[in-house]
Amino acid sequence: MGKVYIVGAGPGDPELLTLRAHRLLSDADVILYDALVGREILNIAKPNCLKVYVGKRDGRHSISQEEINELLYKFSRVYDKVVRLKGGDPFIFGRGGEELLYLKSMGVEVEVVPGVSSALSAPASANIPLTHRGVSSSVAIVNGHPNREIDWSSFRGIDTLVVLMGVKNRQKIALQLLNSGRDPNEPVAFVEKATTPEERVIFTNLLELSREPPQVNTPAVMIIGPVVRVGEELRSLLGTTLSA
């Protein structure tokens, strides 16, 4: 029986892969990869590597999670090195924990290789610090998928909110945050396709977002809190073009 590696691919830029991830990709027999994994990263694989797409985007699932689990198990019985490649970090809304539990229950040897999560890298790439002295000392990472029921009032006291998978639900999220007591003028930023040449940053605030949401393309990370103003100032000082 072979070994399965649950690997984080990072936010998109191949140079943000960990050295461990790069070595594993270049030597893998099989790679099962998600929708957000770019072609440049897949090209690291050796020529005879079997690449299997198992991605999920916008509610369209090419394959169920249960089927992915079974594929990982079956491949581990045939190949020595099986890589399960996930965008960002496998344990940040990536179902890496579910796959780890399943494989362990089946007696498969597994190693988890952390990746750079878009929750951290997207704001940094846009020059938005998630924490800043005198501005933010707390951060929460939230799943904003429309199918998730979130008690947004529980985040009332958190200085900075980072919302993943929240683009489609962005207007509803803004309304719920306003209803929970957050400041209507609280700034919001969306970072599209972070760390790639197509990166774009859109600035707004909660009130505007609740009334007339700006056009945002997926994938994008949503940042809410006063640190967004710090990011705008930094981008201006650095001469970065502000997107509207």
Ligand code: SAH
Given for the second form:
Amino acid sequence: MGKVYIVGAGPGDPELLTLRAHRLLSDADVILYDALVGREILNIAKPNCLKVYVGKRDGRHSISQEEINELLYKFSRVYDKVVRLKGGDPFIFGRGGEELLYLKSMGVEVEVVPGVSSALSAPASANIPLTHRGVSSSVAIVNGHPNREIDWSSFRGIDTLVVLMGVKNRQKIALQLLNSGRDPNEPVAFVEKATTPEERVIFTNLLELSREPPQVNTPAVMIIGPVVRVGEELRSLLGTTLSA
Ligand code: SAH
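Rather than the form predicted alone that you just supplied, could I have the structure of the form predicted together with ligand SAH?
And the full complex, kicking off with our chain again.
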């Protein structure tokens, strides 16, 4: 009987894997991976490792969560080391908790390996600090595509909002935040494909986003709050240093 490791793969750059994730990937007999896990990271696996894609494409589930749970269970009966590899951190909108619960209920040995979440690393990679002395002392991480409506007014006192899976609903989110009383001039940034060579940052504000949302490619993290202005300043300073 094998063991299942629910492993965070980080935001994209293989150098942002944890050492433990790297070691487990090199040793794994089978890896079940999601859409956001890159080729370079999968190539760390040994040549005879079985790699099974269990992600979703075009927003459609190609495989249900129940099927993934059952596959994990079945593989754990056959293989020694089963890695369930998820983008970022497995417990930030990764359904890692559900898999852990299921496997535990089936008596399978499971270990969770934390990962570098895009919620924290996309802003950092773009030089946007989520907290900043005198500017922001609180952060919320929000699902922009939830299966139940979000009450955006409940974030009123929170300085920085980090929205994952929010690209499609970006205009609606901006409208709801404005309705909840946030400042129309409050800056917003999107960090696309963070920590990969295609990383791109788009700056806007709540008013513009609610009227004429800029084009944004997925995956992207949306950051709302005055820290975005600090990020813009830092980026321009870094830009001048680099070109000097
Ligand atoms: N468990 C993951 C999040 C899964 S939800 C984590 O901790 O990062 C998927 C969402 O994560 C995407 O819609 C996007 O908002 C964000 N995301 C993941 N990787 C990203 C990346 N490299 N750049 C920008 N956003 C990313």
